[in-house]
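Shown here is one chain on its own, the form predicted alone, set out as structure tokens.
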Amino acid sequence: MRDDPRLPFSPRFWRSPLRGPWFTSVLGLVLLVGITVLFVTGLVSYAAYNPDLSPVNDKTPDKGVLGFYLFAWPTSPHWLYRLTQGLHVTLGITLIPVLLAKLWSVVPRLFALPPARSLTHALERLSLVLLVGGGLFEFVTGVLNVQLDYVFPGSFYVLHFYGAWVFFAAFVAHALLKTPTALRNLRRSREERNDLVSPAPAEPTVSRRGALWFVGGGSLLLFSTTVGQSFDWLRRTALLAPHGGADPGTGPNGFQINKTAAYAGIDPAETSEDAWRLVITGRTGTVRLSRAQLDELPSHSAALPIACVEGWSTSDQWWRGVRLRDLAALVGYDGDPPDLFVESLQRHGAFRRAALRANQVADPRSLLALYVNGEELSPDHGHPARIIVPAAPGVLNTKWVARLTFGDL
């Protein structure tokens, strides 16, 4: 089975005069820093959504020792999570050539026989298994969450929370192994025989760097029309970025949305200016207010961005309405106003409740929107009251919002 060059346990059975450890070690060097990016990106991105701060927040509540790096998520700069997300998402897609062509590098080594000659081995077979596995497994869901609101069986959060810690332990282990070697294969003048050099090689149709340069050109396409999805002026370029393309409307209230009302099951009779009350409840006790008694209050506008865990975002939109620490004072918090749990009419989809910290609170850009860039809010962008929060995940600002309840969560 070994000698036989029909079958790919066979050294002969891999001839491609491309493969080789220089070849491979050019591109596991880019991955060595390119997955250390995504992994702390998405650790950030994580973090962001509060997790320890309530239920509502925590999609993966049996994390334990996980989660021992999370922190309260800052305000400052207010485009911060549009940053890491968008940095997180668009390197991620961008890797894939070069995760596929590493893989297509190294593969004669996942059919070699025997399967382990030592103790050692099989742990480096086994850590390859994992990185190989964990690999493909993170860049799926993250690439179906991105494209496709996610399709993938059980909850994106958790599969992609615990997948990405296996697949960088594995990681991790396999770095450690390989690094010294990779930097010697990089400084070596000519290419030394090895297990991925085939003893029979076919003809050359291109050579190793040229190669290079087509994986390099491959990344350079996916990141060229993903990018843009981040930036206004560039959003058109963005074809295989479902956020790509054309602003969804005209007007103020033209900017990108990821939850319409009509998918969120938000009945317009709820929302006319008769039915809705906002509900504040705090330690004073439950105040209710109609739309126009709020816009009877202080009112004050920052300019602030939505962005979303798929890697979009618009750009500073002019936000009008209540600051969240105004509403808390209303309910007997004058000085620092505490946490806030925010309640929405939403009947469909996640987060229809959602988790503020303090610090969220108190920032005095942090609003109950009532207007964008000067109109009222369209249904889609959360008639008749949104959550706006600098540096906030999307999913946080809460739209269609009908309670707000301050204190201790």
The other form holds:
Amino acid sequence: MRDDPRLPFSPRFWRSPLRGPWFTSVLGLVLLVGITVLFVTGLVSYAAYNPDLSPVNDKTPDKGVLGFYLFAWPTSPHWLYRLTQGLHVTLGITLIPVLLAKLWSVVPRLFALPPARSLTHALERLSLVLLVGGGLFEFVTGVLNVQLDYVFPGSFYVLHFYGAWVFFAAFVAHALLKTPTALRNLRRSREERNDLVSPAPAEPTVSRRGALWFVGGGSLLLFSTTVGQSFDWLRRTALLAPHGGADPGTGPNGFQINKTAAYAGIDPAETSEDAWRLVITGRTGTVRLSRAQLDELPSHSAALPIACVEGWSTSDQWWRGVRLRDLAALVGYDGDPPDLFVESLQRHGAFRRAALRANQVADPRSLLALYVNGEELSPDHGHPARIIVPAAPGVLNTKWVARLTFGDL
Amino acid sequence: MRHRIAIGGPFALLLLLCSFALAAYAGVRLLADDWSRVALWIVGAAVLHDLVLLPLYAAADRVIVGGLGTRTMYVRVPAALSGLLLLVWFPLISGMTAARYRSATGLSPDGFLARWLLITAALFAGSALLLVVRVRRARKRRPPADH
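Now show the form predicted together with the partner chain, given that the preceding structure was the form predicted alone.
Expanding to the full complex; the earlier chain stays at the top.
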């Protein structure tokens, strides 16, 4: 089989003059840096949900030691999650051409014979199933999730988080085994020969440098048609990204929406002036406030973005409402706001209930917002009242708030 | 004489065993709910890429190279870039998530196909323009031989 050039098991089957240690090493080192950033920003996003605070924030309660690094998510700088998650998603999309080119550059090894030269070699090849399968799994689930195409087998949070650890386990081993070789390949000016270099190369149609520009051009195209979904003033340039192009409507409420009122199953009758009451519970009992009574409480404003786990964000919006710590004071927490359990009118959805940590409640910019950009909140942005907390992931900024329960969680 | 099994380097062996142990720790949790479908997705992703997607685009490329020779890049680049955009944004471009997209985000799902087609047109047009400019410049530099 090895000698028949019509079969991929023969080195003579692979004819591209591009393949070789230099090309693979450059792509490998780009991925080494890029995937490390993806992994770290992914872990950061997981921490931003404060999963160890309450079961309602935690979609992966069986995480065990994989949550070893969790910390209380800060509220400053207020654009922190916007930055880390925008980086995670935008960089992930940008790296797709590099990943595809890297896999193309090493595909002859998939068919290399003999299948294993030693026990270690056999394990290394087995590990590549986790590396390639796990890596593609992470990219595919991420790309599908941001397009709301929930065809993957289970909850996105569970699959993408545990999948990341499976992939990263194989990635670290691969990086430690290969990086020294890759660096050596780049330092060497004279091309060494290895099994990736075709023994019977076809006539070149592009140089190796040209091919790298080609890959980089693909990355640049994806980047430049995606990055705009993280900035209101650039949004029109994000031609194919899910939250690029247009804003949903004009005026003060015309900024990006993750879930509309209709999608969340909000009945307008429940949010009317007569029907809606905010129920606040704490140390000293329960208080019920109508929307008009909330308007009479001291009001404050904060300029904060909406930043979604899907990687898009808005520029700072000007919110106005009642400070969460002032609401805590109404039910017996004067000066020492505790954790907060928030419940929405939402009928379904993974985050219709959410928990905020004491440091988030205490921040003077954390509001139960009633107005945005000088106008009442629209139904799609959470009328009659929504939470807005600096640096918190979008889904923790609960809309259509019905009940606030203050107390240690 | 007994045959001994080749082991290989001890560092690589330890590293791989450590990697498998961590992958198994996370993998048990990953596979807890629906192990067969998740495993199918992971193995399927690798198989689909290596044995379907890659051979398909390599074969398409071979057709272009065979037909165009030195001018290959003028077709290969815009075609690959357009295909890349289609691959990444297929759910939005194809409209398969249109109903959910409209209802969740309040945005119109109708523009994606049109925008992808326009980008594709621009890529091919740009490449054609570049080809014309280069061919003309080359002709000017090399005046035609006398007949």
